[in-house]
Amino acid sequence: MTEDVSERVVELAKRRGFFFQSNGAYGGVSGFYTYGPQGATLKDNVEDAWRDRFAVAEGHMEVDAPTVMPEPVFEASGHLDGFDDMLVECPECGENHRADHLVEDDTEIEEAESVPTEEVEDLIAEHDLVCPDCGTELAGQPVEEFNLMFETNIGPGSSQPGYLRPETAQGIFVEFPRLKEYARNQLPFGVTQIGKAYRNEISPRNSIIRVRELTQAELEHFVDPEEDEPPLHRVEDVRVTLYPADEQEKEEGGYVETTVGEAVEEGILTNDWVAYYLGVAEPWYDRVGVDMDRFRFRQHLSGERAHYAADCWDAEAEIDGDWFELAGFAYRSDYDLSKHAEHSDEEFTLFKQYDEPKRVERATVDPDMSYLGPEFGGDAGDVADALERKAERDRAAFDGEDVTVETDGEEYAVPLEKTGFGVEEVTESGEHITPHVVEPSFGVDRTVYTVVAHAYREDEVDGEERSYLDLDPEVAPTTVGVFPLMDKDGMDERARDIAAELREDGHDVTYDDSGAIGRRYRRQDEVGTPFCVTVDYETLEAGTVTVRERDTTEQTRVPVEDLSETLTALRDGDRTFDEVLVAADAE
């Protein structure tokens, strides 16, 4: 990122409390933040207005999984073998960079990330790209592929290994045999969680945007592939600003501005279920505070997209110029659920009932275990299992010579005459299947810090430059400030009992009798309260008191015993300054 916001919002943050880099006292260590008192309650809000929007809304149910998670968990979802970073060194300092960045930050590539590493040590030396900490040439470096998982041990001696999540879905996909219970058996049905999750990042940079602990809010939507649609009529008309695939590889590509229903219709957008989670999240983003105007939604190149996923879309951000991802929204099928059953003695299915019984042909094993025995030893009756897995589920796999199944991450090949494979024709009341899943991920720390650069502001008033935040009420650290015009006089035990009747009422309220009146109008501004209400005489003598807004500085004045319902009106957008002003008016 250039100078300009980013650095202004960066220095706010810490001078105000919303974050900062963590462990300053030893020195800090890069990619951890803290959050200030201002950042916690700031995150806190936009996560209650997800939560609200994409669990509460939706009638998906919530969960709170572990952050440390046994090694067979990632063997399954293969974050053990393909969770990297390309990395590469400078032979001169020593200093590892992500070589992909390297060439974004000083070429006109703008998604490195998708480009094959070969390719990408090829531009290093093509565009003579050099350590960014010591001017060191990279070319001719090798480029390596890095896995961001953190390691531990669970346990003590000869302990369990085990891995920081580096997502909260895992948390999710391991449950749904239990989880599905829950939800009485029933497709479809959602589940969400917000919580912590952890990659070792080879350069973290710009604040909170990458960073090596990072909070998720993600839902993990299981649905039956074959019967189940979204309810795309609520979200139909919702205009959107989407950046196909086929326009970023046209060499003046642009946006199409469209609606979401046209761009279904249309085959721009090519799944019902992540065009309606676009639906849904367009406006969300407005809520919290995103500027529309510098938001949208990019297909991911089919270099960069996840081998499960059939489509992939990202939410993203612009400030100072630079994109940045906010949210991914992909259609993942039915990859981590039957991965996990592939790995686990667990049934990650669901029994689906027919309207009718009816004669299907179902495909049966009957292992010889004459020959599973002396050949595979104590993996024998894995194998036999995996067997009947590989039967259920891919039919096709048994029309060799030999049928190959994995277990506890081994392959063996068993010929086909030993498998005893057969087909037979039976009476089914169901089946079994596994549900198909739609996720959209959102990075919460990348919207917060979206969500203040979107709202620094600057102007002046009384000749004086002023930078204030332009929050939203919902999301803003605090309500109101409630200040005394002096601390004498009484005025000053009035305005705490003002203060206290606000909190009793559900506001955030922050009370200030520190310094001349204005400046502490300036210290609210700057920390994005929408609202202050100064104590002074006449409010000792006709119970009446001041009310500010932030953006115009406007002021009226209120009458006390009516002050907790309008400031909750303007906080939920039931009425606007303009009305209250016209009111007072009026009075």
The other form holds:
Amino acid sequence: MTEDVSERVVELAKRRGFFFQSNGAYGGVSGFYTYGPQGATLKDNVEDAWRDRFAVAEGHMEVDAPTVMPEPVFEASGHLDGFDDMLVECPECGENHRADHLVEDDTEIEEAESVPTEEVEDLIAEHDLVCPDCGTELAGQPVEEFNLMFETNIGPGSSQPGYLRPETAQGIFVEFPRLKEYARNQLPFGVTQIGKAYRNEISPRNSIIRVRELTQAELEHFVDPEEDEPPLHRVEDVRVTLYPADEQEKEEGGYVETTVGEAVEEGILTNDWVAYYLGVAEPWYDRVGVDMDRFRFRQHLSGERAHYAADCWDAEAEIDGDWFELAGFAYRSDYDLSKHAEHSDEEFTLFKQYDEPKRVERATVDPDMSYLGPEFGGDAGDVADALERKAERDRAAFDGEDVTVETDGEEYAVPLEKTGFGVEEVTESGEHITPHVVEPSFGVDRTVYTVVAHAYREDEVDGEERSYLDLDPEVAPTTVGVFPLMDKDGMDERARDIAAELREDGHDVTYDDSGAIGRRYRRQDEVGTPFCVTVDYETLEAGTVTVRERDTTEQTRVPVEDLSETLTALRDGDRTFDEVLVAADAE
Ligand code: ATP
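Cool, the form predicted alone is there; where's the form predicted in complex with ligand ATP?
Zooming out: every chain and molecule, the one shown earlier first.
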């Protein structure tokens, strides 16, 4: 099995109920997928494993915010203006394409997203790129910015536009003023959210890798940039495969195989918080079953990175020779909270107490309302508030003749002498600071896809070809399949009882009595069930069952009274199947 794993995975996912395109009865719509019974459980298990590692083990809190949010949120976050992809339309068949993806597919350029639109137009012409659907030349076609947010109206009429959130993060940022209270106003603290996000992708493709309704698992870790440091020592020995920006830019560039600790020391990972989360993420991906030989962390190229992001790395996985992003790790400074502070009436700061009171200089304003009132009418109060905020944050803005402030998206210029700007010396017991944010942002769908694709195996059993998923018991939808050898002589009743007892003990059990036993084993192999238990005549006579292991297909007999405990030990990795075999032989 060397090529086209994706095709086989997509076929298996549909046939066995992992995931398939939704709305098939109405022809289907690209970019929307339904997780079937196996997939829904696998996805839940991946989410639980993420929650366990990134929320519970880190001591962070979890929230669950709405997926529809009002327009001002996205004005503040910048999504309304800038959450665009490059669109090029085929003049012949009318199909829409991601212009940067066409460039990446047919040139040496690996990351065209950061290339300016006009240059992408030139690249399309230079490389004679054609429409992938009908082969028509695309040279000369305009490349346009297309906003990926789904718009809706909140309530009847169109007076309150809303958007389906394009990321879960904003649901955390906008609630910061309340969340900080729950964190007892102490930094650092982290807030996680697992939930749906919506992106009206220009060309959804590759099954659940690029969908229009996706699930994200995001963590916003709010930190004091001056004082807080991550517990790097906990992850310093974690081995990582890094693909730094300078290596990507070299002709013969390659990977740096190192540890998190060394990468920090050598200045490859320049931000300690990002380094820490790479160190947490690497073993987590391994734990859920991503093949670490087909996994890397790639640094964003300078053009790819948002201007406010100090450093940014993506976790990437490879399938069929193609690399794609599984998660992003960004140090976002105070960008998000500052933006919401500017656009809303709330405080997005936190009061930081000094050890000792300090004499400090404080910039203040005392705006001349007899000027602001007539000049700005009903907006005068907002302009005065904006001046006050500006004085606190950006004293240099008061160096010129006019001071420009923004409120509700409008700019206002106020002559300096009307602002009443001054600097006084006061004693302060602390200061309001805007926390910085480190954001690990995971795609759950892409993780599920990778876990399935990397677990896909083909071999031959008893002269027959078999495909199976080598899933870890923690994420496998079912951990035990229970079968009666035949549906008679009380074997079925006994098997049902055993299945019920195992379920009571916390095992995920599938009961199957249809078809030949070999077929039943294959069905469980294909959905990655690690163990199968068969109830036969010997069970009725001697009280033992057959336990079969998925990967080796080896079988052994286990007394019914030991079954649950044996399966628990196997599932949790406390015993190997070989040890169970040896123990059975010894009896
Ligand atoms: P891409 O460049 O592949 O479009 P992105 O950089 O826009 O991804 P982020 O905004 O960083 O992605 O989102 C965080 C994570 O959400 C990604 O790492 C990815 O796993 C997931 N994700 C983003 N867009 C999609 C999508 N359309 N379908 C499935 N998962 C997605």
